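Okay, so here's just one chain, in structure tokens, the form predicted on its own.
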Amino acid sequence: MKNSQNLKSWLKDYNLNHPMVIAGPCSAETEAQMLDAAFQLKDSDTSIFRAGIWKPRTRPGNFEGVGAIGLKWLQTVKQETGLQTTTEVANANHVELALEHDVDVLWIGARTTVNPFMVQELANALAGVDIPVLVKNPVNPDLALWLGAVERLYNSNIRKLGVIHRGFSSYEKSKYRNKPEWQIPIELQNQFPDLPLFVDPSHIGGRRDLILELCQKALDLNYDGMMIETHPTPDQAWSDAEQQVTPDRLKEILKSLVVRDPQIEGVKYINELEKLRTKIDGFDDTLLRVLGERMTTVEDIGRLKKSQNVAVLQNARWHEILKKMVDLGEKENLSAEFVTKIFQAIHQESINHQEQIMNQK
């Protein structure tokens, strides 16, 4: 996306002195439910009211949304509260219906982002449309796929773009419904700093008690806003009840958030920061040097295994090392998840080095 410096300009239209807040129920259920939620959110920091009209489900038989009738309810919300509205679209027909009902912002869901054919269909349907379009990350942790979806829209001359970080599916057990994998949106920021970035803590956490900490983490990483599922009576919600908050709880969360300055020009602060960063650079250099030395020893082991015709992978040894490192990591205040990821990567690199030696003629 060359010459993409103006992608954040549409945010300025909202004249906000705080991160943008998109809030509303996971699913439109009834007109009364929608209006109840919207009127309670009207006097909060919420700028855009969200509601799922079409709900893609992993398996048939679950609630899949009320359909087009919900768009009329969104229109009523807009007319009676003044809030702008947004909903998810997954095909060209959804786009046509949403635009007919004056929806102000559209978003593309994770299950659609993963499919370039569907994204292209949406890009074609949206060509030349002058409303913001937000793209959720794909279900799997694939930055190229995420950016590819944005680029397809950009190539259709859509300039009011943004992305939503909703976490990534994983078979590994975690306290999150979808693992944040913060390094992926951070890399996206590094490549396209002018692309607005929102967090969806509801889908990352899957639990309402995680919403505050996830929002604060996102703000600490300079995100531009958040999309939070908010329902008048969350426990009675027709979908994703556990991850929705009440409008009153949303207001409490927003008041608790601390928006930090991304940069401070004070000389004392800059000098102290530079000293600490220099220390970090030294640690990083040491880490890489030690890892290089470790791989040299790994290669020596590989030569020994080759001479004795022993298999590269020794599962018992690997699990012994991992358990030991997780235990040591806890003493250093490092989480088991973090230590496991590091040593899984080291283990895979070690296998690669030894396999190269095994395959040498």
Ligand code: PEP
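Please read these numbers as outputs of a predicted model, since none were measured by experiment. Note that the rigid core is defined as the largest set of C-alphas that superpose within 1.5 Å between two forms. Residue numbers count along the first chain shown, from 1. What changes on going to the form predicted together with this ligand:
Relative to the superposed core, Gln314 undergoes a C-alpha shift of no less than 2 Å between these two forms.
Once both forms are overlaid on the rigid core, the distance between the two CA positions of Leu287 between these two forms is 2 angstroms or more. Fitting the two forms on the rigid core leaves the C-alpha of His18 displaced by under 2 angstroms between these two forms.
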The other form holds:
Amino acid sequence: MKNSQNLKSWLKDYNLNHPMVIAGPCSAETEAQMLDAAFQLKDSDTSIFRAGIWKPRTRPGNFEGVGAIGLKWLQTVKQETGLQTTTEVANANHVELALEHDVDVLWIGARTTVNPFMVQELANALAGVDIPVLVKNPVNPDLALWLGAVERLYNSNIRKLGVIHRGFSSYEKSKYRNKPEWQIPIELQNQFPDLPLFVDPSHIGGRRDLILELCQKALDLNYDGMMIETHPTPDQAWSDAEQQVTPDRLKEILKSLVVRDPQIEGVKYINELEKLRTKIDGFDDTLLRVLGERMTTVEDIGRLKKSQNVAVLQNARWHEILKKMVDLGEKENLSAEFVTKIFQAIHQESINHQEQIMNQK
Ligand code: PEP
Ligand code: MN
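Since the one above is the form predicted on its own, can you give the form predicted together with this ligand too?
Below, the chain from earlier opens the complete complex, with every other chain and molecule after it.
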């Protein structure tokens, strides 16, 4: 796959003067729920109606989707509202059924993108099919795996391609359900500027109050569109209730978003600046998280020292660390003076933490 191919051209078929909007419930639940959502979305900027028919759930015992009957409801939505439709496919059988039911766009879910066997099965089943296929990022932060899935489809002659950024799972707690790790889609954009990029703020945020800010951020980074879970009665949803919005709220969100024309010179500058700032924010976040973890370990050492009645300050160890870090810093183009200052500050903070532990009764 080359970065010069005109992979964005299929977006022009939609003739939009705004980013593309894909909206609809997390899961198809009943025909009435689907039609209710779709009729409310019909007069919004939504072009494509989404609904999950087969739901990949992390643990068994949750609602796993209505199955093929939902495809009939998607057909009805299309007939009655004129909206295009999309659903998630995870194996060759899903592809066959979805195509039989005239689904217009398919997406591959995050739990499928991680598995090259499944992606290859899908690529084979889709060979030569002329509808757009969108690939969600894998659950783990691995750009090569994400691009690998896109390449498997490309090698099956699928040319209407796009990617959906839905965030990455992590063991640490964060305000997001799936951490955005913006630097990954930014790197993807750098490598393949022509690959349509969508944001899925619903699965990144996991909370409906984060959707607007996530969409705005994506637009500031020049994304091509968004997929937003929208349900007539979100709190009663059978899956992902906390992150879904009502169609009215979706319309408000779309109205509040600021869309800038990427052709304008000043906007290019804002875009570029936003990308670089996002990278910096990611680094700062990592720096502080790692420092926090380091301090937790320092405290463990403090407790160990206390149990053996050993002094907090151990000069030989400290000088050894400092020397190692100054050498490493040199390789990273960081001056000895700067590295020394940073490590003196870290060391002082560590001593403070350990002394607190020593002095605890
Ligand atoms: C979904 O879109 O409802 C879904 C299951 O998403 P993901 O594959 O991103 O978890
Ligand atoms: Mn969902």
